[in-house]
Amino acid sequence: MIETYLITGANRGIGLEMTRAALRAGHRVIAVCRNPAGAATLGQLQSDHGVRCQVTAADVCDAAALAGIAANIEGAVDVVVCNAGAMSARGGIDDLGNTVDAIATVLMTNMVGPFFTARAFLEPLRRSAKPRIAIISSLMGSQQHTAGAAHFYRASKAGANNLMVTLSNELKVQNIAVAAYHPGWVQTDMGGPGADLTPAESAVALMARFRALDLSQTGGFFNYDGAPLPL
């Protein structure tokens, strides 16, 4: 079945590879990023796939911009993938990178961004026969972690997980399934070159999870391979 995916943070890393994987499978993609003019690879995908790949500009912290995109969608969106993310200081309590601006950016992008995205695209989701919202989180947001660093990145992902549960409780009566996913340790700007998975490997695995998502899994937190994870 051909579906429409809306993917934020689609210009690089896992987001770009999820866009590529969805197009390769014959789906339609609305690819959202802050600066399409600077996203050459995404632009090439749009050229290669024509109307099946729509590239549009918005910051996920800009509710009005997201609503503007949604207002121009005539058909259904089947899967909203909240993938846009930001990293904050990686050190402990003495890390001077934990400034007000840095903390605000990571909390707004990773926690508030999924809320604004989900809210903006509710109407196109309601037009789908199988509407789903997938939030790309991180195992670093689990309350079971034992680390003592990257405080606000972890807090932002814990907040995203909590938001996911709240959204799932609210939206299940509308038959909209919501879940969060750990993409694995991936070779991105955040994960570094020594990580376990390539972005393509993570993206292909995540796309399989999104296809399987339904109300029986709503409110769950899952690894990229489908294993349940603790919130």
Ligand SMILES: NC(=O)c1ccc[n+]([C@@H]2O[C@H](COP(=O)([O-])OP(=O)(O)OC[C@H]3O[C@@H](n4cnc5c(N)ncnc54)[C@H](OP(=O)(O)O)[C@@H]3O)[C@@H](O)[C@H]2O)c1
Given for the second form:
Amino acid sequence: MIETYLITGANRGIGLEMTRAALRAGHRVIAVCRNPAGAATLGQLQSDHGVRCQVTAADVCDAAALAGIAANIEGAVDVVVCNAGAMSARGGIDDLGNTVDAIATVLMTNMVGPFFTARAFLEPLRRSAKPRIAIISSLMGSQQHTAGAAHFYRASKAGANNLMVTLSNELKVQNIAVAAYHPGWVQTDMGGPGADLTPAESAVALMARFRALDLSQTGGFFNYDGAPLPL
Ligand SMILES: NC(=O)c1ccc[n+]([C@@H]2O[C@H](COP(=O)([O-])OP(=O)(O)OC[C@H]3O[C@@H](n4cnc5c(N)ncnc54)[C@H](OP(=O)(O)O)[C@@H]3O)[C@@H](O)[C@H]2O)c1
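Let's compare: the form predicted on its own is above, so bring in the form predicted together with the ligand.
Let us now look at the entire complex, which starts with that chain.
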């Protein structure tokens, strides 16, 4: 079935490859990024796929910009993929990168961004026969982890997972399924060149997860390969 995906952070990394994978599969994509003018590869995908690939600008911390995109959508959005994300200072308690501004950025982007995104696109989701919200989280946000670093990235993803559970509780009566996904350790600007998976491998696996997402999985946290993960 041909569907419409809305993907944030679509200009590079996993978001770009999810956009490419969705287009290859014949779907329509509304690709959201902060700076479309600087997104050359995404622009090429738009040229290659024409009206099936719409590129539009928003910061996920800007609720009004997201609402503006939603107001221009006439049809349904079937899958909202909250992918945009930022890393925090990666060190321990002494890391001087943990400034007020840096902490605000990572919490706003990774935790509040998915909320603003889900909220903005509720109306087009309600027009779908099988509406789904997928939050790209991280195993680093699991409460079961044993590491002692990257405090605010972990906290932001734990917050995103908690938000996912609340959204799933609230939206299941509207038939909207919500789940969070760990994309694997992926070779992107965030994951670094030594990571396990290419962005394309992660993206193709995640697309299979989004196809399978329904109300039986709502509220769940899943690995890119489909294995359930502890929140
Ligand atoms: N790579 C990994 O190993 C890994 C592991 C676990 C989870 N994840 C998660 O997977 C998702 C994608 O990560 P990635 O590896 O593809 O990272 P990436 O290559 O660093 O790309 C991050 C993307 O998020 C966008 N972004 C950041 N802040 C934004 C904002 N405020 N508004 C809109 N877009 C924003 C970036 O846009 P700009 O180009 O404008 O900055 C970029 O498109 C993230 O949520 C990340 O936390 C990644």
